[in-house]
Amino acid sequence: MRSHPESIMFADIILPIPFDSFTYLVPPTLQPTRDLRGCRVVVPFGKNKIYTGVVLRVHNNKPEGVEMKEIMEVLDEQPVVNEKQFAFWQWIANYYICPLGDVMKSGLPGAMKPKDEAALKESSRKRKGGKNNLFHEDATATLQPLTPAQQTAMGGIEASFKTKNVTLLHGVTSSGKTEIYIHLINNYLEKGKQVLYLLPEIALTTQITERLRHVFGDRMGVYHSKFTDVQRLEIYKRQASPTPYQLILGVRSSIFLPFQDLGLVIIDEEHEQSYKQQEPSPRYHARNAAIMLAHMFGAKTLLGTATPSFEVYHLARKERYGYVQLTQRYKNKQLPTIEIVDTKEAKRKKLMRGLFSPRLIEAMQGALDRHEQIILFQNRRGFSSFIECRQCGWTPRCPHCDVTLTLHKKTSTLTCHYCGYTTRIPTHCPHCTPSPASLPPSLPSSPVHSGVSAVPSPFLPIGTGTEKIEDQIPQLFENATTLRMDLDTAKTRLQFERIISDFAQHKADILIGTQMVTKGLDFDNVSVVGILDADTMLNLPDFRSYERTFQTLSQVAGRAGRNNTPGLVILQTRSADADIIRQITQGDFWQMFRTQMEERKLFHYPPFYRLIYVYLRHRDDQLLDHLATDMGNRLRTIFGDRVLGPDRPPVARIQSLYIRKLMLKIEPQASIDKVRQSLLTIQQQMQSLPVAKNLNIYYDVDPL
């Protein structure tokens, strides 16, 4: 925007703090020559702080009664945020009820701060050739021909795209959905369009990157949070340049890249919870946000999964989305056989060895004898959920959160999986045992489990995590080698890649993991999958527990028998007669969906109603009770019986802040803008109360 030299110009600037924008004076030296919208600027804030922000708009309207501060420096010759990005940021801020400052923090790589740039340039200079080989290789492979079933599905997708902007590809595990994606990507790249290919987990990009790179070479860039600041900054700048990557493969943060001519968005494993950002704000769902991003470009969206989310499947059945089904595995490979083991009965007969039933041990031994591989799924990391005093039942708890501490045997520590607090295992129970000075110099190890030497005898480990499973394997299978994949062993991209690569090369016989092992991984030699305890998910107090259990167990079962090896899944449960277990073994998604939808409609849950959780946090528990009740009453004056609560969430204190939750159930046809404005008005009323000075209020729209 140009202005006359005599006019005074102001700029609204988005800063990386939870507000929409702040207004600054544009220095006269910048006014005649620069259009600053979308450029980064350095500004003073408060008494001593300096922030890097992005100019949202330039105007002549001086704020009244405010002492203006000037922009200190402009960092960019050209905008780093384009018009489509601004529109997308604003949509996220409006829909997910969060400030633009929070959206900007997610939308720009952390390396786009001036204090980092000198170090980044030096780091980039030192890297060999200044390039990352992941993004600079020529294509070496041609497209593989599609099978007749894949070709039929491909034709169905192309036909659907003629009338629908969003299409669901519902294909069983190992049906070859990725090959269909590759053909679709190639079609759109030939049209000169850009493609965004989203995956729910970084672990998945490791396997798929190699496959796509052989076909698309240096036309593809990979983008996710496990890359270094240098790598992410390179990708971002490349996408904003005149020669962007045509194909971006990434996880949820990839939706914030500066696309220029997006033609297709592929969202693989669309049902995955990993697409939902939980902390920090903005708490967006990348699947839904990507659909909106595609809409802004007039692009098409393909949702792929073997186990659709209920919301997506409902929209497909209502013909809001297109629907294409792929019912057979690639080259007609058989789906795995699923056997149910009643662990309640096995325990009654004292046949269980830890979490291993005789049938699972037999199946695993058979696979090992045939030199085949095994995946064991246990949806809990650590050694055990907590430890308990044998005498009085006391359990160590996190001093900052309302949770017990998880035992990690290898490090001899107790850890909070919410705030990261870690402490050594106590040598005595402070509740019922004398002080350490009166105890003998050492304590015998626990006899409960031969591998639990890290747990002093006063304590009993309760529950079983992946680390404990790993510890038990040598006692059951003397020569078997193991790998473990969870948040403790796969914290970095290199750790992810090493575990997956080592297992793919058969450097280990057994892979033990949490939900990470359920997410689309492809290992040719896996013939047995053991689901050690299906009940941990089934019994969660959540209206989505059956849906999630079906999805997770069906997905992990799909890891078996993906090549020519027949697959066997041993599903261990104490609820062998439950309908959901029968539906999983029979692959009866429709029956499970129909039953659950009847309940959701009756109790006003998605997809028939939208949910918004309102969270309040404060250090004073009693004051928070009063404030939460007050806010609930104010909300009811507008929303009536659509408001439930306040109540204490299952974990009612995290990082020393107490938490209360209110739930809103809103009809889908209700105006999002009116709901948002009503919530923000009441929030301002609450935070203006003298007693609510340190009250924090935030929202989770469409929570999972």
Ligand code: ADP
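Numbering follows the first chain given and starts at 1. Being a predicted model, the structure only gives us computed values, none of them experimental. Only the largest set of C-alpha atoms that superpose within 1.5 Å between the two forms is called the rigid core. Compared with the form predicted together with adenosine-5'-diphosphate (ADP):
- Comparing the forms between these two forms on their rigid core, the Cα displacement of L602 stays under 2 Å.
- For A508, a C-alpha deviation of 2 angstroms or more is recorded between these two forms after rigid-core alignment.
- In the core-superposed comparison between these two forms, the C-alpha atom of N479 has shifted by at least 2 angstroms.
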Given for the second form:
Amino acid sequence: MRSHPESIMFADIILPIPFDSFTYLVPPTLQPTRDLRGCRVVVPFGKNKIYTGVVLRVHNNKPEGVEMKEIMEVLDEQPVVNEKQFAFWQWIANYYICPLGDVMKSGLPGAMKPKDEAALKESSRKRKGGKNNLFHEDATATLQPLTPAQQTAMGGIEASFKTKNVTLLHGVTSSGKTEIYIHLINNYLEKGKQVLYLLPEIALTTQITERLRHVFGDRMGVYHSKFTDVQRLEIYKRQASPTPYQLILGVRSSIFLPFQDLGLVIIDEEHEQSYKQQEPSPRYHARNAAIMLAHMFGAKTLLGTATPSFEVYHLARKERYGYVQLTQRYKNKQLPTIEIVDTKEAKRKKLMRGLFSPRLIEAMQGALDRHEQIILFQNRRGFSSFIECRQCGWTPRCPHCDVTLTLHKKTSTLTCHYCGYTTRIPTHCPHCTPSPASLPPSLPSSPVHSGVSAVPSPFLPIGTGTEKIEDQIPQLFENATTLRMDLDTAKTRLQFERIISDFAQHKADILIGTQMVTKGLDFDNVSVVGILDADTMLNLPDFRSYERTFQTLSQVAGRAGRNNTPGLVILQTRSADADIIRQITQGDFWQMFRTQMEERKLFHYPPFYRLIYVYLRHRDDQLLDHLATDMGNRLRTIFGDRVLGPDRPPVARIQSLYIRKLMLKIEPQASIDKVRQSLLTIQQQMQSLPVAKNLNIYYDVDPL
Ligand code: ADP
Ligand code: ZN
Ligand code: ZN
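Moving from the form predicted on its own to the form predicted together with adenosine-5'-diphosphate (ADP):
Below, the chain from earlier opens the complete complex, with every other chain and molecule after it.
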């Protein structure tokens, strides 16, 4: 076939690198047999790289003055990305100001590498050899009848869906929100519609999966981030096939699955921060993105929580979202009693034993005597442990990042939580003691925790994290057994689930944990919850700290007394008189919301203003200073005093790159398209400066 010049075809291809797309020649052998949009292709890149990318569009506008390479291979017969997905990717790229390449990396499992597909074929071949899967085979349970209060709420949701696309279900813990979701899901599945049920990562436990599996059996697919690329690819392909799962129970990244006929999106624990992807780009909020996804399908969204985020509650009050309340707990289980203990007072009277007040010890002893269980909560942030030289106070820091190294007692190592740098605890302090000649360099470092080490450690462990609480228990309660759940003990999903199941089987009396213990867990035998220190959360330098403390502590409190007896929550604080503490103990969300909203309005914070952080990164601290100031000035010519900064963020260097942050406060009615265009124009100006060659600029829209 002869090809005429005007019939030469070009393809814009998204590659897994931080750019939108690159134009390639479509070789004559491939045209014009079919439209390649949405198909994966293999292309050469630069001098000797080869990438797999996705064809965004095919056209015949020859780009000017660019050297053109040819597509090497087309991997798919049929598109693997459908039109709705493209629209959704583009929305994410636009709204979160990030390149399409980044969105594709999140949107396609493992960039759908060909080697994974080989593994997938192998695994499905093996499975076919086994039992013959029938649909619904696992569905054993029928629906539980709803209580009158739940029926009313259900009716409210259905009525709200007639006029509103998004509805908030504001129901106290244990009111049966999940039961209502199950009924709703069932209705949509019966109509032949697909449902997406989103949960935060740590709330997606075996408990909830089993509960839904009983009702929906094989119609449900589960999708979480600890899956291998092959497992994710398997679900992805199934969703694109003629027989997709009708229900997906998944974490934030499941919004990128291909849907065909989405009718309902449920976002449970909508207030959860972990719905926001912080790193890497795209820094999207799965709740907000899922609302957009639902909108593209004409589907409805139900947001559920006991403690709404201000953003959502604000929209519900303005009647942009529908609002349904559920104030009764199932079987009228009583809410726990929350008692405040003033630790300032107790400390003054020298009554504190370590981190424990007499009242907390008494309540815990009572529970132990009755063979009941206890949860102790300690906020994670600001509580990682480190070591300090006994002589000079020197603390080891990460050589690549601006943070102290975290102590891991069990392995006698120090780790950077930002870049993963790990080192053994040094044998001597490099700051005040030059390497002692008597110690050969190969000598194993003395573990800090060991009481009987040959060489006494020159370092003192510092920190009051969950580990320290665990250490104090044996002195206070001789025979009590403990389990600890935090980032160290529950690194993997398996470890996390084991701790939960061990505690549920009463293999330990006391569970000590961070935020992780607050999520959707049902323990029948927990009668006392101790919050060791409410102040660290309240005092975080963040305009959301009160909102978050209220949310977290209400959720923790909800773990107490879920069975027959009301639970007891002991809340220790140095600011016993603060309004926020009273609002938490009385569960007075409305008062908390009202007072906080006044401040938000006054200081131009969300939900009254939209925040955009502009980050600049560079190896050279001084040059970066100069560039950040320059960019700030350029932004001010357009945005005026809506620009704040530049500042050094709390962690001002990560992986050897220095960081500066500029903040933009934008009126909510401003056009996000215009804002993005202005930002990108200034970014281009900056990056075309000869001195700014390796300057990296990125954005965090609606940061959390
Ligand atoms: P929430 O999601 O609001 O925290 P759940 O749906 O988990 O509440 O309900 C709390 C407990 O009460 C669960 O163990 C659930 O099985 C039970 N429950 C709630 N509603 C019903 C119902 N209508 N019939 C039977 N059990 C119910
Ligand atoms: Zn580091
Ligand atoms: Zn020292």
